[in-house]
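One chain comes next, on its own, written as structure tokens: the form predicted on its own.
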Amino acid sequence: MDRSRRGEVDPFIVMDVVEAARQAEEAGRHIIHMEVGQPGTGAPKGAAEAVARSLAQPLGYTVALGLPALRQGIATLYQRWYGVDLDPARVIVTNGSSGAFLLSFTALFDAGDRVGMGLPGYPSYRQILKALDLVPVGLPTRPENRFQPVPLDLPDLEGLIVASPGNPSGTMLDRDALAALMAAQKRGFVSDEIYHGLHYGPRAVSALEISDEVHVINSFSKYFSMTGWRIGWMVVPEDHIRPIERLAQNLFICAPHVSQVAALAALDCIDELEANRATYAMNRALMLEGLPKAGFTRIAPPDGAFYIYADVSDLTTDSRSFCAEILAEAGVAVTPGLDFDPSRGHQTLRFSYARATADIQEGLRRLQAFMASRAP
């Protein structure tokens, strides 16, 4: 049977690393996980308790845009975090941020449109765009710009995706830098804010503080520690609500009801979530001290998220093989940069510090021992 070329997307290499790590663990090895952007903690206690209470009632379809109470709760979050007075009608609850990207790209762009994104950047942007017959345009960023695009990087585009904090770099755009990009790219602006809440200095700036004429995408996966619940949201201009509602009705019906119940409760679990952020801050400090001691010296200190992106061109020209060697010899799973930058990622690695502090300490010890064993 013939297949559509739209299905010919690239693999998500980090998931291949996850599988290799799983096989090693199945064989009896103890693996330290620095490969995947998944918090080591589970959903907040209050979220789990809310779900337990909800199971006494049938959990069926919700309205396509999400539970009204959850949409109001998310709107209240924007007031608390950014001082933005947001109409909850503009909030759309989605099947994770991935569902939000699918809805956003489908609503904003026509087949053949060119959509820009900084490289290194989250690989699924490119693959979702390809599957929709859109043209992803990689914009190579530079260390001096902290791996974020700048207006001079922008060719003629129908759209632009920015992420601040970014994945894999963890670097952020300040208000002036974000506003300059928005002014330079007035059409089809998408702001990925999935790592908001995870900052280690000044907080991240939301695109909604600058303009309402954007699509903002976020999720309960990272700050709220709910990756497996597959629950996210998007904020869109008022005149985009109904078209996206029609798409959501037909593509997804609704986000999972049980996950929406959990998400609503998670919004109030501030103390627990801030304790998680304090752990990440401790882990970040350990990584910034420990990675250079292991020989990974070319790094951009992250402003947020829970990643460190390292230039390893002095160590290898084949990051995928290097990661396989680190896993085999040191028992530490890390991600090759190829996911994030197909051209330059042969010489970069991403380290995640989202797990427990004891795991980070042990992983650094193993990396330092591994790199010492390779020294001439």
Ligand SMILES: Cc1ncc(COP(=O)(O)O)c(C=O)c1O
Second form
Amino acid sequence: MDRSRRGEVDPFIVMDVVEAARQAEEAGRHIIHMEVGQPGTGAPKGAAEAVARSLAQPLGYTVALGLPALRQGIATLYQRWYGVDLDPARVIVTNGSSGAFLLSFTALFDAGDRVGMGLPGYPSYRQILKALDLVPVGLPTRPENRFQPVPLDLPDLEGLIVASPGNPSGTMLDRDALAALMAAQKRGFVSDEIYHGLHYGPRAVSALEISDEVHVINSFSKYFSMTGWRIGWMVVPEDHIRPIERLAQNLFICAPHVSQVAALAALDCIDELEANRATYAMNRALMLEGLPKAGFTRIAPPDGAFYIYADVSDLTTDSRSFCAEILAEAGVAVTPGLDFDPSRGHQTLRFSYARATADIQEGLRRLQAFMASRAP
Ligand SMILES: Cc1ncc(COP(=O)(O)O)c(C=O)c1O
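Can I have the other form now, the form predicted in complex with this ligand, not the form predicted on its own?
So here's everything in the complex, that chain up top.
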């Protein structure tokens, strides 16, 4: 049977690293995981308890836009985090931010529309756009702009996706930089705010603080430590609610009911989530000290998230085989930059520091020993 061209999306290379690390573990090796973009912790306890209490209910479909209490809870979060007064009617509960991208891109763009995004950046934006017959336009960013696009970088586009803090760089757009981009690209502006809550200096600015004419996308995966629960949300302009509701009804029916129950409880688990953030802050400090000691000196200053992006052009021209070497020799799994930047990523690596601090310490020790043994 013939297959479609738009179905021919690229693989997620980090998953190859995950598989190689799994094989090494199966063969009896101890591996430190700095490749995966997810917290080492599970859902907050309050979320698990709420789920346990809910299991006596049928947990059938919910309405497509999500449980009203959860939409209200998320709206309240905007008051708590940003001082923004948000009408809960504009909050749509989704199957992770991944589900929100599908709804957002479908609602905003028509086949053939050109949608920009900074490189390096989260790879699935490009692949989801391609699968929808949209045209991803990678915008190479520069370290002096904190690996974020600037208005001068923007060609004629029907849309723009920004992420602050970004993956893989962890760098943020400050309020002026975000506002300048929003002014330069009024059409189809999508702000991926999935790493909000995970900052180590000033907090991230939401696009909603600047304008209502945006799609803001967020998730319970990262700050709320609930990757596998597949639950996220989007905030859209009032006149987009009904069209997206129709799409959500038909594409997903609803986000998983049990995850909506968990997410509602997770909103209140502030102490546990802030303790996770304190762990990341400690890990980040260890990484910023330990990576240069190992010889990874060209690193982007990470404002948030839990990644460090390193330019390794002084060490290799082939990040994929360099990662394989680090895994085989040092027993540390790290991600080649190719997922995030297909042209420059052969000379970059992404290190994740979302695991326990003891793992980070051991990983850094191994990286330092490996690099010392490799030095000429
Ligand atoms: C920048 C960014 N956006 C979105 C996602 C997808 O997250 P989820 O679908 O779990 O909400 C990720 C996952 O790593 C990410 O890094």
